[in-house]
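There is one chain below, alone, in structure tokens, taken in the form predicted on its own.
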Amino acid sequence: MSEYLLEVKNLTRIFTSKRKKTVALKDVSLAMERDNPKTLAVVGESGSGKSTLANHILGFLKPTSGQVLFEGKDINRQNRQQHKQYRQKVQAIFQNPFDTFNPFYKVDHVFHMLVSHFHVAPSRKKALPLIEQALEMVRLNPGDVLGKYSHQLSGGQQQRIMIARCLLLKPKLLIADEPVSMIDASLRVTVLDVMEKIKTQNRISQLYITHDLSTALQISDDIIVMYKGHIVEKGPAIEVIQSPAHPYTQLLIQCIPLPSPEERWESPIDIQDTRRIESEEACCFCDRCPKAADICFRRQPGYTQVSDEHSVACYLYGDKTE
């Protein structure tokens, strides 16, 4: 049996059209341990490949090359029964809770559909205590939300209902794609606290997709930073945020507004290098990097360890010889 709950091996996804080829993911690899539940944050700006990675792990997309392994088994080689078991063990929370609910049904419907499809309980009556227990785990009073329509609930309540829905299946992995970006700031802390609680108390590993480094630091144990489909930096969350090694990560940190009204915040300059990119294998960040060297325009760097668990793909730390 594999030591990893989730393992992504050299995942590459290329989207092609008549006019162009877009590399959405390039040799992406990551692993999450089976017996040590953690939250792994995947951060980067729009277009970095975060959601594409999540969709591959959920099985919504097929890779051009590479593998997604869950408990040691390739998810793209499952039969129908194995796929159904996988869907029970791996649950997702999406960005917009308002699009999740059918406005013609009461919110109870999302639970009843799950109970019926996965045979959580033999009847709705026997499923009710399980539903109420799941709601209480996410800090919702069942009497306040059950029997209501989605428009009668706040965004924070709706998102916590979706987390409770996931908990009903007792999953092993929760994939959360920007789960708090469309929720009022006052409710974000509540949702993030709930996610932290279910990791520690329910021992559910989490893949947290976000562009927000501040929430990534709050909730995650480890972070990987993505840019144009590449992982450019990875390591413990505190170390990556407090001591960023890659120039792109450093720019992301500088983009976080300062909390003090006395200190003036200025967005970092987005540098565009005028040198021509000579190869498709060039560093993905070379045309924006203020520290780019000639070799960066010819070849993508490998990973260099900057500490025991912290690594970066940058020639500032690795061998610059060809």
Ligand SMILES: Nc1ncnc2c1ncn2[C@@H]1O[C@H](COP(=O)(O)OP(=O)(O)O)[C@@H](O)[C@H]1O
Second form
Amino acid sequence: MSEYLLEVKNLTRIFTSKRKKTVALKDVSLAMERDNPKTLAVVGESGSGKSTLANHILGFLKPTSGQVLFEGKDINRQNRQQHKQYRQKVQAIFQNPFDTFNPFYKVDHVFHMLVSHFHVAPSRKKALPLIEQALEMVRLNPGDVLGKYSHQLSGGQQQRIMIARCLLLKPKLLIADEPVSMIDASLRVTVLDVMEKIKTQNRISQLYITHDLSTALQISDDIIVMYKGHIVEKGPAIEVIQSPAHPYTQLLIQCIPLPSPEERWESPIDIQDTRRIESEEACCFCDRCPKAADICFRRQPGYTQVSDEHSVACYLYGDKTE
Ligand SMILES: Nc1ncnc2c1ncn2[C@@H]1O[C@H](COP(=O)(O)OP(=O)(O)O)[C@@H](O)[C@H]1O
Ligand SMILES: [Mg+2]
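How about the form predicted together with the named molecule, since we already have the form predicted on its own?
What follows is the whole complex; the chain from before opens it.
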């Protein structure tokens, strides 16, 4: 069996409409090990392709080209049975937990639907101790949340219920797309702590998608930095933050608003290079890059290793000849 839990290989996704063509993902490749649960953060500004990547890994969208492999198998070539197993092994939580709750049902409903769909337990009665155990794992007191309606709970409690719901299925991978960005700052820490804990205790690998580099550093082992659908840099979280190689990552780090974690980290860069982008193949960052050379306007750089596990797509580190 494959040594990788998840492999994304040269994933490209182009959205086309009558008026425009958007390259949402371009040649994106990443891998997560199978027997060594880690948190991989995918960071980038809004519009960089993070959710499109998540939606391809979840099988909600089909690639224009490239592949998503789970345990060595292409997820777009699964039969029904394999697909159902995949949907159990890979779970997701999203930005707004409130969307998942039906306001007319008690929160218990989200558990019961899952229990019957995936046959987690033969009856509601037998499912109850499992639900209670999952709630305790996410540091919720079952008595405080079961029997309540979603509007009676905080965003942090709701998101932890969504994590507890995932735990019932004993997944191998959790995809968390901006899981704390709509949650009050004071409640974020508990959700992130819970994510950290289930990685270690429940051995669940995680893809943590965020626009917030500081929480990425807090809970992730590795970081991928995306810009306009391209991975521009990847490596161990500490290394990427302490020695960012790509000019884009460097600018992002300068822009982390230190004193107030409340502030949003979006479009911090206002440089606009007046040199004409000569080719569709130009580096994705050339028109905003303070260090751009002529070649950057002609051709996208390949990846260069800056250390064993740290690589960057930038001519500053690689071959400058054409
Ligand atoms: N269904 C879609 N149809 C057309 N364009 C889309 C669609 N989904 C995303 N896009 C475009 O793809 C790019 C990446 O979007 P997205 O993956 O949502 O970014 P992020 O999650 O990083 O904010 C954006 O330019 C967005 O407008
Ligand atoms: Mg998104």
